[in-house]
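First, one chain by itself: the form predicted alone, in structure tokens.
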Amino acid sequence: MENNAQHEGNHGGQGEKLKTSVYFCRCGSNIASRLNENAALLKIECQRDVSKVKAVNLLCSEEGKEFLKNDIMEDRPDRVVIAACSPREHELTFRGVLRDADMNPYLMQMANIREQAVWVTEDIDEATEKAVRLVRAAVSRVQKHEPLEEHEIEVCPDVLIIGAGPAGMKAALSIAQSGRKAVLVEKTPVVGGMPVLYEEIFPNLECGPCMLEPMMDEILHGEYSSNIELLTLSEVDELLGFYGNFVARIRKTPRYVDMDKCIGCAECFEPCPVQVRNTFNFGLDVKKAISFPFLGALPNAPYIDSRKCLRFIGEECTMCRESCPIEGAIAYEQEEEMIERKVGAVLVAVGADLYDPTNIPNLGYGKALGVYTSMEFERLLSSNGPTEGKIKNMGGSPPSSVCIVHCAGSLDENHKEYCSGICCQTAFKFNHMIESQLPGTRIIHLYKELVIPGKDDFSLHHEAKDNPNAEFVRYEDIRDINIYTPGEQENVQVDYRDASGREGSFMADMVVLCMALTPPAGSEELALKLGIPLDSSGFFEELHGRLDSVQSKVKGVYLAGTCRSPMDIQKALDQSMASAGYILSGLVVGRKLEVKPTVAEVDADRCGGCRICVSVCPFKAVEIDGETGKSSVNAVLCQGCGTCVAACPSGAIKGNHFTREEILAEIIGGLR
């Protein structure tokens, strides 16, 4: 142990003699086979610096590893090269057998003869050649490796989910399930999200209250619910630390009324003199200043809306308070609250929001009677919507006649060039809604593409296509369809050029444009307090799209749900268990965080404090002190990806284990 302390301490310095062993892998004969293995080895021996060198015949199997580890604790070596494959198959592997010899694992260097010289290249001689250079190359640079050092530190296992919505109710289930804490934070007074709106969702034509309330119940009343701390009527208001120990700061809204002593009783809605437009049925009915968002919404509350009450823009007003049977449950005296929770990891899932139809003007919204967006229809459709449930126009009649509009802003590089994925599956299952409710209605579908992708996602399709008042008619462009009202008429008139150029018009009583469905109002401002970015499109943009699409750049942070992307609910829900999985694993009680050592490393000597460092690390890992000015890298948050090291105009910051000094010398090592 003395003599490694002593050799782990050796950087290589000029003049030093350092000690480098060579193990050769003949890899079975994916290697021995495709070069001259000993003008290989002869060249390699010779090199200065190689003190020894041993071919192995399979260094990655256990009696490989096993005859490494023994050879480096008798023969003591100062450094260590591996000739095999990649590194990235099997330098943990190597590193661990270092460890096990009580050797520093970063004073080891692969070379990748494998997949970069003998699979590549031909000829046997051109294959040796390569090889030997690759060698050589990795001699030279593990000369200038140090013995860096990792270290652990304590973590905070509890999560913090923005959404609740299913995605972010799945996942704080599955957090609390687990014995952690989970902080559920929604703006809006209620759980559930969009599918908690639907009166049925596809494809299987399930209740959307009904399929969401045990999970919602679970959250407020279940078995784990002591592990759930739901925060309605609240949103993120800045974000600090890093992984294993952020510190979120949440701002609370009033909601008016003492949750733990109103029992929902609704005595309280008759009495208020004031009536708002319902947000929840997107203004097409109204309720009270006080009230529940919809029936059946939970928790099973009320909220004041405190820009409409009387009381709160300066009149005296008392009678929801006079009329509620609990003395204390309407609480005028609540104030915003500002609250701090320290988390270990944060879960976005925030879900999405429909294209502004308006920005359509030809679609005829806001301008035509009788024309819905697609979630205005849903509310239609909900047994507890503005006509509960009945399809009727606007004269209070239901439509003989209705138009549905695919791809409305959806495949369309003026508005958004993304397939919505979920727009011609909520048509057809309008399509079955409106036949089972008013059989022999006229339904005539408007679609650009059709797309139905999944095992059971075909049904409803098939029977659109087989509803002898349902008429198929594919456009090319979203500006050949008009729809108005002509002159004082109810219905509306649809003109329309189909896809093969050829011009048409019909009356509709009604119709429905399935908007595409775009990021959340909000995104770019919560983007900022988490340090997240967003993709082209406006969505929080992932680590990778197809390998990590539930981590987003900045470690700790991981998304779920249409906030990410358009996709369906049952998408929504894995993603949030494959988060829910990162988080779980990652973050474990009473382990620690291993903390690697090949991150960057400031400089402050030579720091002159201009701040590009912070602007172009993608992991926003580079902080600036306040009180100095000069910059630090994080090294839970940094990915040693060397974005910094380049880009640092004074060369203050090094990239440990990637040094000017290391790859220069690999350059050099190469060329001999």
Second form
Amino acid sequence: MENNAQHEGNHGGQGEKLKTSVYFCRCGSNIASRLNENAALLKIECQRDVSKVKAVNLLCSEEGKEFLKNDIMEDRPDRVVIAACSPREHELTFRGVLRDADMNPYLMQMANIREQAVWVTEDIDEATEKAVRLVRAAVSRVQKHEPLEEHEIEVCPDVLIIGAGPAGMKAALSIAQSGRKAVLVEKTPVVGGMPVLYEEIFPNLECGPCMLEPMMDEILHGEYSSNIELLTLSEVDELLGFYGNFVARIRKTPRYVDMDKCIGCAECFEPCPVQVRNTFNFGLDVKKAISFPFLGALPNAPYIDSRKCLRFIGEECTMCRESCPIEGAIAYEQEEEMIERKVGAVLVAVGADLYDPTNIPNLGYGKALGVYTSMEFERLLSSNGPTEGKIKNMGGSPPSSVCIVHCAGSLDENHKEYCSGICCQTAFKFNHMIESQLPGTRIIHLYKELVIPGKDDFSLHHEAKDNPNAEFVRYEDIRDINIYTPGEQENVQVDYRDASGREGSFMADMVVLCMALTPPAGSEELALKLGIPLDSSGFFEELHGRLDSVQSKVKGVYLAGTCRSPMDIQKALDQSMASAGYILSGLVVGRKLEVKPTVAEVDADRCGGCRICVSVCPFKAVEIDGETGKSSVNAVLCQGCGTCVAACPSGAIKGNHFTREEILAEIIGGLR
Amino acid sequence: MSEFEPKIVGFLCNWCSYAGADKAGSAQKPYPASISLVRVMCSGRVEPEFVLEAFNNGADGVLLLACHPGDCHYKEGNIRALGRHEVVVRILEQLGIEGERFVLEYVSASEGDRFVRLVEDMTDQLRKLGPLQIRR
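Could you present the same protein in the form predicted together with the partner chain, rather than the form predicted alone shown above?
Zooming out: every chain and molecule, the one shown earlier first.
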């Protein structure tokens, strides 16, 4: 490399003439037959700054590359121009040859004489002239080139995963199985996300907890569980750093139960004198201030709701500790902790929420009796829910008629413009479960659109269509439905106008609203902490909707599941595996991260600290130093677009390999 | 060759427009030879100075080709280019150079034909305007 350094000593601009070799590729007959080669070579040779010209038959062939390498090693030019095809085709090939020839690969410029001259210019003399002109521009530019060094930085292969739903758990397992550490942060006391609350999951009607239990068990007790650090009741408070080198600060609130000691016997529940609304059943029933979120919840340890527990509102109650058979399992002394973890990548898998049904007041939610959201109805269907799986109104009797409102808030410019994708299947699953538990129940589906793509998804739809007790009414606008309790009655009246304008009305004992999926509460705050943007619907925005839908716009922060877009469990898991794939292949244990030199660099002396660069950078790669007030570019995050270079009013930013001098030289060279 | 052949400098972003020009090349669609193409990674890299220097060094027109809105490889560089284009056109007009000599257009990687048409249209337009005269 000594030799290399010496060789790169000549950077141009100091007045001395650089030895510039032009290699002219005939590209078989592709280029050679379309111009006057002799004339072209002669004119190139006469150009200012050109030391020599050599024509080669096929420079990208093995023989061609070998020739190029040997010729460069023998001749030791300061700069190389390759007049051949598009740099999009072979720039990397020839950079590799330069590297092999012990020459800095960035001291080369290609002149695209095939795509831009001979292939698009019919007249042979004009084609020759244009090829010569393109070479002149390249020769002019390459004089200004500077040797650039790729460098490497150490990276941490561990991963922070936010959200322990199916997507987060699947990714954590993949990461753990590869021998890396996964820090799995979950804000509730349980793992499993939304689907663990479902009795059955479409399309094949598997039991939710049964489907997820093997995965949850692997996380908690499996072969690779030692690689997974599960932090429940925890939220990410701050994320610093960049791809390969993040530092996450995690706020862990106390469970007041020592998970290592607790055996999950539930002896403490009965004596607890405080009842609280059970948020895991959406407030449909109550539980004790110390309790499991629901029967079978994992990790198998209760938690104390400190907003309601007497101890935390100033009373001296120790009933739970007294009834606990294990010394020290009830831990009142636990305090909030700030935990710091170093990770190389982050996966956001925080799930979704339902659109608030009170935003559509005519649906009667919260006013009429027996009106439930789809999530509440899932809990009514669930054997560990408030009615132990019996379909009935709270404290009431089984319904003889159920109205299911599809598309509630979806495909609606007044609410959510998108289709939530999962509600049709959910509604047809409900249809199946109502019919099998309470055969003969009248089921009225009010729907706007039916969307049932996929190879497995038709069966529940067919079943609903074939159910003689099921009726389908298409409506056009959710405002055409009015749900209310008339007078003293116990059931509700549903008035509607269908899509053809006909008005109708029926009575129902129960109404289920399939609300739109929305980004989860707190996404804006989380997005701000992670430094990633949300899209116009409020979901976490992907780098590219088709090609890179699991990468966020910040390198090293990935997205999976419904926090990115409404989707079913299958797609969420696909995304989580895709994210794991990105992470596993991008951050390899023992391999450093290659940092490209073709990035922006700030000259601190010229920087005025105006922050324009910070505001135009699409990758959050520019930062202002708190002390100096000057900007600097993080080479790992910078993608080399040059937007900040063009925007800087002080000309303080240099875009490596696309510098002002290089581009101006190319412009002028092409016009000369 | 009696007809005026306007010199055009084209700034093309690497990911869409330059690829579109390559596409015209591999499809062997001829277009006026008097254009020189300068590759930039993103249309957002193009500084007003590049445009002014192109005119100053003999260009009769400058064509800035970007990815279609929403397709930018760097998310929004083409939107920055759009903003700068407006400003540069105003500067040119103040300098007595017709704004029509600096054109911003969008070409995707698959639009070889569109690229050729844009170069032809620009050439026609510049022929109507005639050679650039800069009062110095």
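Numbering follows the first chain given and starts at 1. Rigid core: the largest C-alpha set superposing within 1.5 Å between the two forms. Keep in mind that this is a model prediction, so the values were computed, not measured.
> C-alpha of residue 86: shift of 2 angstroms or more between the two forms, rigid core aligned?
Yes, because once the rigid core is superposed, the C-alpha of residue 86 moves 2 Å or more between the two forms.
> Superpose the two forms on their rigid core, then report whether the C-alpha of residue 634 is displaced by 2 angstroms or more between the two forms.
False for residue 634: its C-alpha shift is below 2 Å.
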